[in-house]
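Single chain ahead, by itself, as structure tokens, in the form predicted on its own.
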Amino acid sequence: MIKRGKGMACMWYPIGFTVAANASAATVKVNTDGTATVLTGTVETGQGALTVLGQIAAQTLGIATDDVHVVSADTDSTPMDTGAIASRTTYVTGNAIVLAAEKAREILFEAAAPLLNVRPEQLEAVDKKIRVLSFPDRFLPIDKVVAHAENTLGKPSIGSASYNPPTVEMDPETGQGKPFNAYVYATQIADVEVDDETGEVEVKKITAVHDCGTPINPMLVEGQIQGGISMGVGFALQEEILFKDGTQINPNLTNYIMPTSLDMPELEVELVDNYDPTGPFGAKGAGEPTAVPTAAAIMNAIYDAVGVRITNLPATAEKVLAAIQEKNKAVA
């Protein structure tokens, strides 16, 4: 008989560790055609980091994201970055890019201020213009300002900066301290069907609600959450490294089973816009936390459906059926 159950799991996850130095550096250069180049040592691993970092630079400089070229390379040609670890890229590297872009923008404000007969602090960068605050009709195109700064004043608009979350060492005796600078939160709900005659589990739907600060690119965040859920489904039901006599016997994708698109349930993703004042434009991050609650939610749903707890993952049909049979024996 097919039995249906629902399960929920909640999680919190740290962003940007502070127990040790965790720095990112960046260089931002505004070009005479109004575009910008960003140099960063961070790594794009498919999470959309370079798109988001380009958006952060564009917002700070008041230009379009398409006008920002992000150069991601090793430290022969880019500033250092601690790495695409600890779900830190948007938060830490993003803050470094904001600081670097602000320095480049300050040079443009200093160049434009005499031409507009105002002080630099009375200017803003928006819509590819350097314009007077509260007076949108008084402006100069940003490419003209860059050219003036370079060719007349001899000040290319280049900014370099680094960001390191405040380092707080742990107390060696108590272990207390502040190991991370920000946290993200999420709740996921799984809807499953379990065949109590075979132990087979099918995940029908997962609803995921995540707080990652202010999402800079909601579509990318949603994609990350969907990807994290796919990893969580595999962790919960399929993926297992098998050994015999110390040798892995399923070292390739023909016998190491992981979810495909056909195994994925219906997904419903919602984002909680929770501005974090320490992050770039209020952002924290998504990354690893997206996979954290999935398996727990599925296990709770299995329990709701057939009344057995699976604590040794993955919850294969054999394990679920054995647990059901054991429960039935105990009842009998």
The other form holds:
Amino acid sequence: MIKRGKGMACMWYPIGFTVAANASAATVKVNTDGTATVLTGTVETGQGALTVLGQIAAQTLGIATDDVHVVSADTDSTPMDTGAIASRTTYVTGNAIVLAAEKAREILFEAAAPLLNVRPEQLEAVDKKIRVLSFPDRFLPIDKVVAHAENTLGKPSIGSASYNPPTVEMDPETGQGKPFNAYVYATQIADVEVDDETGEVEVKKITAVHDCGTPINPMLVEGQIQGGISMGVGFALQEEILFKDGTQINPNLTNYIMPTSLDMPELEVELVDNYDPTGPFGAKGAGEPTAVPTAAAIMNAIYDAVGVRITNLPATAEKVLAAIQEKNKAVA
Amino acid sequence: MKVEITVNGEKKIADVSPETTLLKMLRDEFDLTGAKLGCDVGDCGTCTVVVDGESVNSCLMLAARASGSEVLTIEGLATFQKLHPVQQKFEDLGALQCGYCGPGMIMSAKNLLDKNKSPSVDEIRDALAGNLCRCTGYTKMIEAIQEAAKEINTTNAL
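The form predicted together with the partner chain is what I need now, so please give it after the form predicted on its own.
Every component of the complex follows; first up is the chain already shown.
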């Protein structure tokens, strides 16, 4: 008989390394055509990092994302970055890019201030303009300001900066300290169907609600979460590296089973409206935490459906059926 | 041995050894590197191309077997002016992440839409079942294929 169940799991997850240094450095230069170039050592692995980093630079400089050229991951020419690990790119590399872009912007504010008869701190960079705060009609186009700074004043608009999340080492005796500078939170809910005669589990739906701070690019965050859930579904029900005499016996996709389009349930993703003042424009991160609560939620849903606790993953049909039979024996 | 096929509307001839797969011929003889070599045993689907109207794992098909066939690869979808609607919607909706499964995924989707103008979600899932994706959870791909179907139907109705 098919039994339905619902399970929930909550998690927190840190951004960046535990206490250890994990710096990112960045260089931002604004060009005389009003575009900008970002140099970053981090790498795009499909998560959309370079899009997000380009958006962060664009927002800081008041230009369009399409006008930002991101040069990445070339040890000959780009500054040091700890890398696309520890769910840290948006937060740590993003903060480095904000700091670098602010330095480049400051040069533009100083160049534009005398021309607009104000002090540099009375200026803002928006809509490809350097503009007087609260006086939208008093502005200079950003490309003209770059050219003026570069060619007349001899001060090219460029900035380099680095960011390393501030942490406090944990006291070995009390365990007190500040291992991370930012944390993300999430809850996922799984709806499953379990066949109590075969032990087969089908995940029908995962509802995922994540706090990533203010998402820089909600579409990409949603994609990250959906992908993380697919990894969580595989972790929960299918994926297992099998060894025999020290050798992996399923080193290919024929018998290392991962979710296909037929295994993936309906996904509903929501982002919590939040703002982290330590992150770039309020953002924290997505990355690894997207996969953290999925398997736990599915195991809780299996318990809700058929009353058995699976504590050894993946919860294959064999394992679930054995647990159901064990339970029935105990009852009888 | 000599193999003569039509690839993306163009007649092509190659002299290959008998064990050469269609994928190897496309990549090494014709420089069509869109179809990818993934698992090389027909599990992952990133080598998917369309042969005479059927989507196939080109890593499993011998080049000789494709002799005389019409083969469509990912390179045959877009023009310099315009992406194919499936490609455009994949881009618009952020349906690919690392992108390695992309060429095969898009060919499977394109072949589905050639045969079924308004597929249901289940029919789309079924059509993509031979194409593995590690990054996305497939959700945005399914949405993109539905959007592409709508666009193709609207364009055809005009």
